[in-house]
Structures are given as structure tokens and as C-alpha cells.
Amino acid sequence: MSSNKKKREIKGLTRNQIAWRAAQDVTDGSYVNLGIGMPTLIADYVNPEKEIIYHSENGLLGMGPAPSSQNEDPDLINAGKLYVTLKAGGAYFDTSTSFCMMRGGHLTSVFMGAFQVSESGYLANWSTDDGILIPSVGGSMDLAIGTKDVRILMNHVTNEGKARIVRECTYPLTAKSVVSRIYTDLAIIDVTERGLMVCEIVDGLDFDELQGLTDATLSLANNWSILKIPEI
């Protein structure tokens, strides 16, 4: 690799663009968890064509979009404290029926953010070792468990330089072998029995570069293509 390609700067993702790309991936007549940050914007996304179900962790079912700010109800929040919408047929409830739902295996898919995936697909995104972060670990250990299909949005690497996707978490365990998908702001990887496999990456990054900013193991997929996003 030439000198003058590591020190050329890649343009990566934004968080809305990275939220978009993973709203192309909620299928139609799901029940969908989304995550407190990132995760919280694919819902502004999806196809509205598309029947999806909200849950929030804190009790709501079937949210609709934000509302206008005459029309605030302190009655209707998600997990993250912002204000929702309710659309017709929707329900709110008490959080020990919302984690009944988490952990029983009813919803289809959940995206969350992480501080640490690794080649296995282990899921750290609740506590840190920085000593300033307070651990928060919510629903996240329900939700990973009890989902059937686990994805992450997040950057690919911390803001230190360091890489997110690893061989082993050194960060505390939220769940093992829980992520299908991990959306960063370079790349698409798939956690596969045959290891990590990136499906897509942004344009003007090559493999070897990617493989450098990861500390795990990745595999290009056969069918890998470059990430293809609208300026948002």
C-alpha cells in the first residue's frame, strides 16, 4: 500500500446516511426495537409503504412519527425521552408486559448501537472502562437475547482511532453470539458462521484499508458491492 494512499482522507458516512442505509433492510409487516441514538433515526427512513411496528422497551406499541410541538403528550415517550405518536391500534403498557414481548421471542428485529462487536458476533454496547461514562445497560441484554435478528449501527472506529469490530470484547458482555449485520459508517459486514463478510464499502476505501482499521478478521463477499447512499 502506498504512503500516499494511507494518508488520503476517506469520506465516510453520516450518522443520517448510515440510518438510511439500514432502514433499506426493515422488511415489511415487521416488529421492529429501535435503540436509544443512531438507531432511533431509521424509522424517518423506511418506506412508508412499508407496515412496520414500532416497540419501545418502556412500554409502546405501534408508534408513529414525532409529533408537532403543539401536540407533545408527556404520556407518549420512547426509551430515548422523546416524544411519539401513537397510530391507530397501538398500545401502551406497563414495562414488565414490554420486556414479556423482548424476551419472548417477539419481535423481529432490534438496532442498537455498540462500543464493541467482535468476529463472533458478541455484543458489548452498555458499559465502558473510561471511569466518566455511567454504565446504563436498559433493555439491551432482553432485547439482544430475545430478538431474532440483531443489527448495530455505529462508527467504525472510536474517535481515538480505535477499532470497534474486534477479535474479543474487552468491553463487558451484553450477549453472545447475538449480531446478524453491523452498519458503520464505512462499510456493511455480516456476522457469519464462516466469519466477518463485508457485503459493501464506501467508495474510495479498498479492503486492505478496511482490514487496517479493523482488529478482527474480515472476509469480502463474493457478491460485496460499494455502499451506495443519497447525500442526506
Contents of the next structure:
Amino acid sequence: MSSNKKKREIKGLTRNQIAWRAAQDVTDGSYVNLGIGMPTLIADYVNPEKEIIYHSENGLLGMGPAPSSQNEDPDLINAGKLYVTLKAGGAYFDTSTSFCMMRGGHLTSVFMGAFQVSESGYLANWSTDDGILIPSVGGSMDLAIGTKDVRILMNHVTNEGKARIVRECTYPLTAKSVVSRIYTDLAIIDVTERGLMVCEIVDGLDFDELQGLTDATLSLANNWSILKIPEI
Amino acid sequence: MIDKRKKSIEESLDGLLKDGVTLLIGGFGDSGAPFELMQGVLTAGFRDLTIVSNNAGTGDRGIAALLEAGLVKKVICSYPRSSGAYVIERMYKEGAVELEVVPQGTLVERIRCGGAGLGGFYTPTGIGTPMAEGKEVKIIKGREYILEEALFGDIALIKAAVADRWGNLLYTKASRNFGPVMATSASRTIVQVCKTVELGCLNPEAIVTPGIFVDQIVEVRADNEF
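Return the structure block for the form predicted together with the partner chain; the form predicted on its own was the one displayed.
Starting with the chain above, the whole complex follows.
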């Protein structure tokens, strides 16, 4: 009775594929901050013909890729404390100036991870409030409130299968009504005034199945398409 | 003659530390962290310290060593989580240390206000979050802001690359992070540097921290020559 189609495994995107998809949306000439973890991978997949100036909260503009192991410098790291380089034209500055850029709205876009995003674009990504994971806010609240364009990369559900895209965040908030687009292993979803609009879905997953994995109410955009990613 | 140079870590800290002081400690992770000065604080052994820093130490050195030795009453920081941050993680779970987590931009601006003679500032960061609890919220031109108060230290410990005897400072790459702001906001600012040079050797147009904010300098030969 149940067809093969019902039993099939949906192949979600890998972390690198989510990063690849987000990289397609990085605009030429923009000032971009990439959060710790999956968002950091985005820089590897941005078309090199685009000129992007990457910001790191510890005081860098014009950040470049990781150096070779013999050129690692403990005073040249990114926000995730990984070794990086500085491109020609790059600059160093103190934390106060760095957060002037972030909170003051000078960056074009930020790509961050999250625990939860609500249907109103509320963001929770710093604390699980459970006494287990030590709460750590870093620059996330300043980035979220200050940056014009806040984009989130995360798996669609938790390791336990619970929805991360929710009606209301249950974890402590990072900021209210800030998220513009969500990239998950299953879909691309825009946060709009009319609610959450699904723009792209991975091949083989239908809208109702996606809704079943989502606590918040989704709508399918008129011009939605299949989320196509190269094998990487 | 003004000469802020001290011969040793011990001499640079002499008579300044006591139980219950608040230390502003520079650094983002290990970058810019004044490990030799922190070792001096550990050796001195004073207790009930409040530590203000971006992170809360990793491994067994720096802030982690001060925590492990039981010298710290409270940590005010933005990001204690880190690979290797097992000391703060354990002490937080055990309730063995008080932890105040502050958004990084709010942390640095509170310190900046302390150094600039301001009582505080209104920030949009933290609106609608636990950070706003118990704080004045003010609407300015239609947008909500939280009042955050200035943060001042008894002693600032920072690391720079080069100093002259007046205390003018240059830093290496991204190691400056909190250093220039913390230098302004403590009763005493102590700087460990990799090298000292004669007056006039530093380009006045390139000096990052003017010497007025610096009280003592101690030269510590770094393993990474800048």
C-alpha cells in the first residue's frame, strides 16, 4: 500500500551545500559578517569575481582565507578563533570601532547560525537556558539588531527531530523581528510581512512534508523552485 | 622625567592588587591576552577578584588559571563558551563562580563610557531579551533603547607590541581588540609589551593608545616577534 515514494529518504543538504546556497546571495561590493560555524564556510563558495569585504568582530575588515600552516599568526584570527589572513586594503581596529560598524548599521549583511527562528523573524541563538550549555552572547545581539540584512543558516530540525522554525521562540531571544531569510538543509524561507514564504525546496520533498517539519505556518511563494545544489 | 617602564611583572603589579579588586583584562581568545601579567596576578594570590574580559579563559592558563586557583568571585564577559573552556564551564555548572554575560558591543561601550567620563548609554542591543530585564527602556525617535551603565576597573591589564617610556602604544594586527578601550577605564593601566623604543621612534600619526592612558609598562619578550 505505501509506495516507494512514501518510504524514500529525503536527502537534505550538507553543511557545505547550505553554505554554497547562501554564498549565491552574497552581493558584489558588500560588507559581510559571517558567524561562527556553518556561516564561516560561505566565503569558500562566493564567486571570486565578486569583491566582498569580510568583517570580523575582533577587529578586522578585509579578512581573507585561512593561511598555510606555516603562516598561521595567533594575532590574525577570526571571531571563531580560527587563523585567517588580511587582504590588501584590509584594516585592523579596536572592539569599540568594530561594534560601531555592527550596531551602527554599517554592514550590508550578516549570516548567522541559530537555535530557533520564529515566524515573525525573532531570533534565538545564544542560550538554551538549561544550565548545561554555558550562555554566550558574543557579538550576536549587536549584529542582529544593527545589521540591515540578517540571514540564518541552520538545520531545519534539531538532532532530536524538533522544529527550529517555530511560532514563538522558547529559547531566550537574541533580537526581535530581524531575520530576513532562512537557509536550511531542506528549504529557503523568506520572512515577510505576510509570514514565512517558502522560495525553494529540496527535490523530492513536497510542501506538506516541509510544513510537517515546521512548527510555524509556511506559505509557498508563487515563484518557488527546486533547491538545486551541486555535489560538493 | 616620565618613565613608565618597570623592570619586571612583579614590580609592575607591586602594591596595586588586593582582595576584591576589579580587573579589566584585554584579549579576544588568546590574541592580545596579557598572559604574563595574569601569571603575576596568580602568583600574588589575592582573592575575590572580579574579572572583566571578552572570554573566560581556555586550557589551564590565563583567566582559566585564576579561576582554577579559586581567586575569582565574578566574571563579566561576552563569550565564555569555547573549545577548551572547561574550567569556566565546570565552575558555572557547579555555581562556583558568578557569571554575568554581556553582549560584546555593550561590554566594550560600558568600558568606553567608564573611561570617557560618561555614566552610561542607550543601546538597542538586547531589547526584548533577558538583557533588558530590570533596566530602563527609553524610546528615542520611535526606537526602543536600554540604559546600560558605565563599567570601570581598578586595574587594566593589556598587551601591546611596542611602547615608549611615555606609554604610547602600538599593537600587533588584530591583538588590539579591547586594549585601547580598557586602557582608558581603570585607576591603573598596566601594559605588557614585546618591545620598548626611544621617544620619537613611534610615528605620532600611527599611535593607537596615547600614553596618557597608560601607567606602567613592562617588557615581555614574546615568542612571536612582530
